[in-house]
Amino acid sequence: MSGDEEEEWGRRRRRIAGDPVTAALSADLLALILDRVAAARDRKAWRLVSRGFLRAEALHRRALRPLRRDALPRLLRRFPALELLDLSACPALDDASLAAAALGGAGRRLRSVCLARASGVGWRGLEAAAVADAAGLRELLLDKCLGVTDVGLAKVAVGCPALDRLSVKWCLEISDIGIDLLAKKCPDLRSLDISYIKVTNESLRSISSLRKLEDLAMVGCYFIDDDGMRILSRGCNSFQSIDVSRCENVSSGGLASLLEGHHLLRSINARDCVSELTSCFLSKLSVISNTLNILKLDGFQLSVSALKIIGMSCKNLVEIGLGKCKGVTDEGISELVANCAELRTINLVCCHLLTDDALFSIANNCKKVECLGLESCSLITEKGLDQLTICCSSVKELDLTDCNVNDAGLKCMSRCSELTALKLGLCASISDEGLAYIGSNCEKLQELDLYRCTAVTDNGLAAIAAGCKSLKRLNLCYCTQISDTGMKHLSCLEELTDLELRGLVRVTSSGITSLAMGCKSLVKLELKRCYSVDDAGLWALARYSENLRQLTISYCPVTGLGLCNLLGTLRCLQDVKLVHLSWVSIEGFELALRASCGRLKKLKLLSGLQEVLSPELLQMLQSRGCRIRWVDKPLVFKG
């Protein structure tokens, strides 16, 4: 914002703040106005109008995702009406900080708390949160809370008896004992995720007593087998969704027994579970034919006859997952979709035998399809895409990574005016001409992947930037013809949050400056092997990209001065990759990492630095919640 613009904005604020009409509005009326302000940028501007507007926003706010643990007590006092608290972005969150937040008294209204990846939280912190303030909690997410044991889970179970959703995914210290107590103390649970923890069939015996349980996820639970499935089949649960993907000891027979006991299942996820479906399981599908909507069988061996039975037994399917399934052919897809007219999501990733005939079958039978995954289906051509887009113009997501797609195919896809996500990575035949078709008619596009589309130039980006103003995620890695001119075209995309520019050797700091000045919403930026981006680019990011949280500048010719300014300025930055910064000295790394003031959660460095950086610095970073990944990579330049 220029000086004149800032002065004008200041006059406008003073004029509104002094307006007697505005001053007469009650907090309730201001809250009603705020409800109609959808965009985050607009809400921020709204609360800057006056102190009254700021107070109304504070009283009205229902959700909060703080980035620093030391600010937590103050924020909870400022926003007394909070119902959803997400602490997953707070580095080094531990028992003491969680207890301090709970004792502030703000937790009594909380209905949902996310503590994902808070490895420093144990039973004391959970006790403070559950018993002291959050007895009315309905949802608690503890994913990857590695310090949580059965004792911590017991504190939650006793202190939060009204829980209806709980996730302890990757909480490796939780055992059958904790799950048993949870089942006894929280009878109202409706959703439970115990994925990747070392529980056995005994936990399923406890879980089978939860009458209201509708959704159960146990991904990668290697000690659960068919006996556990039979225990669940005899239980009193109200299962609607079951996820046993990557449970290596669960077979088709175990899945069949589960279907016998639960006739209201809507979703079954058995990806990478067993290698082949048996006739026993296929015959049981008819039991849930009226309710089953989602079936994910990725990684199975599937014959034409098996797909025919699935199609005939599951006519109400809206989603089918067949990614990496062996034996899937055009004939099999034809038999499947002949009776599944309601399908909206079809995953056929890495089904290498499929040709345009499969798309013809989908187009003629599944008019409502919205999401289609075709990655590595290299036999598909523009003929199949033409038929698909004529019959299914409501397609919203299309993955054509590593497919034989050319500009003629993109012209066909441009018929899909509802398209929001398009993945075209490794499609070397795509050029600016094809992107012009997309830019001309796909104005709702939010995600575009052009990884290694080497024929794309700045002109293609101009077409996309002009027509796809809602773009949020863009991958341009190794699109080597793109230069600073392309970055200037992208600078008009105000909603862009994720941008990957790895290997763009023609992009300089001038292009990054244009990008930073225009794309103020950037959260993730990948600049690995951008050999022409130096300190000037980092200074621009430090000045304009205040929302940046994840940054990769490995192999860039930056110095310690630019790095220190960047890490000391960006208050939201939490994840940085700094491999092979040859122009940064040891002292430069020391000063830059100290300037981050404990905000970093993830840091990637060359392993050689482990021996030369001061132990005190490394200890300080780790004590404040920063996980350092040391890598040993040769210094290889790629043009």
Contents of the next structure:
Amino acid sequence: MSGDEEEEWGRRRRRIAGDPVTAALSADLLALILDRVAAARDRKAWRLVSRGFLRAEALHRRALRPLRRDALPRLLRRFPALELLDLSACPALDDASLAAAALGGAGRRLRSVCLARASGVGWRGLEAAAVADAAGLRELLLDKCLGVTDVGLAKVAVGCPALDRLSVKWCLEISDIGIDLLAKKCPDLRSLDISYIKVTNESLRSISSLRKLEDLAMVGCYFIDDDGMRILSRGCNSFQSIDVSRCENVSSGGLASLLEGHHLLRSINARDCVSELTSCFLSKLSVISNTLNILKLDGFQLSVSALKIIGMSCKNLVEIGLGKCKGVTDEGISELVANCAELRTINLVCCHLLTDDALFSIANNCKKVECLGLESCSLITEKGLDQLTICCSSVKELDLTDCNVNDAGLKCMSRCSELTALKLGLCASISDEGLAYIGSNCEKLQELDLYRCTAVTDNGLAAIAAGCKSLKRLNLCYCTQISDTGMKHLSCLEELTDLELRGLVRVTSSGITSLAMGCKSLVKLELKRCYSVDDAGLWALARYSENLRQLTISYCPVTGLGLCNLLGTLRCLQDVKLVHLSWVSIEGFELALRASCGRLKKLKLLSGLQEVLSPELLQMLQSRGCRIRWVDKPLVFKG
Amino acid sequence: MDPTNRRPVYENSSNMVDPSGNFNPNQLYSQFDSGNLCFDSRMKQPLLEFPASFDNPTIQRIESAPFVNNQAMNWDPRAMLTNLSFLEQKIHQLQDLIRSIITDEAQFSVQPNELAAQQQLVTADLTCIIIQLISTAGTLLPSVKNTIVANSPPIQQLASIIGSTSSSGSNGASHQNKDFSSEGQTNKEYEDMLRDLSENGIEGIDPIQVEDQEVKDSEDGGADGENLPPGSYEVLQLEKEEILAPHTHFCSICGKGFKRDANLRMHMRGHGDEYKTPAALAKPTKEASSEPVLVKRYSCPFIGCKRNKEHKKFHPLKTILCVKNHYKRTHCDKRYTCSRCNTKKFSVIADLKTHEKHCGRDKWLCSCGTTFSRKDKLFGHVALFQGHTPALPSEETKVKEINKVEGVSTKSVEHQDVLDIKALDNDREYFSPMNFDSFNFGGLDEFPRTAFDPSESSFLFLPPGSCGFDQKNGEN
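Alongside the form predicted alone that was just displayed, please also present the structure of the form predicted in complex with its partner chain.
Whole complex next, starting from this chain.
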């Protein structure tokens, strides 16, 4: 902290002392109040009350997700009570910055650190972090930290012996040796994710000694096979959940032996693992019939009898995944659900053979069903949905993408007042009428997907915007009838974070302006092929959408000026797709990218620009952690 | 085999007996080659071997008797008595023979050829006595089965020993035998050679008296893993100066020293045409290798060292090179410092070169400062100790190296094997031609042969004058 800053803080402290509100409410009281203020928006409002409130919030803050590494040490000092630190959004996070952060925040109470995709972090950074957080660290997520090797893992294992949850997913440099050391040094591990790393059965041998291990994920570990499963079955873990999806060498025989050793398993995920389910696995299922809650068998070949056995053996199933399973028929589903009254989540994506009969049996047996994936089950009609929504009023998530649902079907769905997510992509027959039903009844809707629902117009959006105030994610791609009016309707959705408007040619800059002014929470915006959005739209976004982090404006007729302003102003913007901006000159790109001040993390550009942009700029971007994806398409200028 | 070339074997065996005249059969037999000996470790007595080339059928005949006895396994006092009387008879015969030789010598000047023939007779008789004695004693040992492969003292073998044994001695069986010491050109020549040896600092090359006859099982593996019972080999001891001498081969004319005798031979060409003949330029003949010779083992001159023959648990050194390396490593300053790490020091330059090949490759460093050449070893170490963590000296190369290491690790395993072999073979650094120059040791070019032919090694350190005595003989 520089001298000026300290002085500033000193002044603030003195002001706090003189602040009448703060004088009346002690810090403890403020903290107690803050315990009940959870939403980010409310927190922000709180911070704006006074300096005293700002300070109280800073002292109370538990979680932080910084976007820039430079600010890290200062932030860590400012929020002394932090417990959860998510650094996955920091571009170019490297050992030095992590070490500086760790030094700055000595004596942390951090319990959880997420370093996902921090490919610059190696063992030094981890050592610093591990040393600074000492034994307190419980959770560490190192997903896709490509620089982390066995040595880094050893640093973590030695420095954080109390580690409870660790993910080394995609840390491709980690080998059996590191896992072995981890197993020896962190005996308290409860959850471990070794997905996609090149470990063999030897690692499983080491892991099998972790007594407290409950949750093991090893997605896509190609070197693990049935022998590994047998090792695990003989191990002394207390497994509750195992994920062996995409382990191509694990057969149902291996899974069966796993079941033999662990009778308390609650969750098995064997997605895309083997193609056939043998009877030996099915017969072993009865062993864990009482505990098994979650069974994901996506991609298997499942006969009616197999589904029947599953239904008979696992009466307590809460979730079943049968996506892309071949051979799943109405009969199979009725046999399965006959005994599973507890089912809440059923994934039947791409089970093309299913008809309304399957929905009938689900509706009649599984009254508690909440989440139903029916994507591409094109034989389903409104009759089935009618039966389902009558019987199962608690449905929360429905995926009906590509199911030819019509307005009548939507009318049925509107009975489900608990609905939070509704996916109606490619249901071209949906019109404003149907959306009006949804808007009138589904107040809790947070996610709506209307991808290519070409019949939807501004009126439909008006109904949705009026009824579903808590909508967060909305997909309107290629709903070409939507115009600026629709955008004006949407502008009342204050909580909207994700909005996709790809190919809405009628939407102009004025529509975008109203949207930007209204939807303050917007984080992700897609404007690809919105041919009518020009600089004015970008100016509005730059002016109002302060939280925007991800933006696609490919093919938009914007100029260098608008782009420059946008990239220079938006401080959270990290991911920009700028393909085919034919009106932006090379100088425009150059200036705009320089204006971004190295805040960008991901950038998509035409490969033609690679030659013409100045090498220093590209170097600067890369050194600041920006990954540029070059699209191999011809460069066109219209300027 | 030409008898004239034979050495006075009888005298040789008498040398084994200590000067006091007490006959000590164990000691005697212990001098014989046990290289091919089928030796039962439980048997407290070293045995002799019957070479296939032995050409005296009578001895074989006699020898068959104890075999029968032996197979019977039960101790038969009558058979024992028979054996002993046979021995007595034989000794008397021998005494008569030797007396006749003495008288002959007093009256006529004896031709060397005749003398040699007599010698052979004596030797054969003595051999017979020895065998009989051993087998008789063997019947007393219940555990001995067919291990009593009686050995005739191989004449040629003893002949080669004679060069390294002191000349005077007494014979327990036939008392003092002055004839041999006083007679014969050959004997004189040996004495010359011995003098040469001592002049060149090779003193104390004498058969040591093995005091402790009890062979402990644990010590059976005496000479570095090979199962040589103490006493079954000859123990030689070089002096410190000789060990540390930079040159081992010296020009007999100008005195220049060489590390290798091949170099010396090349040098000798400059001293005259007689050194240019193919015979003179050829390597010292390999003939000796075809003849079984007593195994030689070496003792370190440092008193108190386990490799010193006085040590209770003496472990002999296998070759002269081992002696040199052992002495330098254990009892000398470590003069050579690795220029790369500046920490590791060595006294044998070959060790330094070996280290330099790996220096810097030990990149797996623990926080405690220990380095490892392999990652799994480091991680095993870290797992073992509380608070230790891996620490790497440089990070830049880290990720690149990680990939390499996978490749290297297998390589290093291979290398490790090589090193192990090296250790096993006790410093036969000739594995790597690079190290040749670093040796102070002259007979290096011959060294590989010593592995298969230990007899050679005894000549390696001989100064050229004596070394070439075969040639001299030829010239004479």
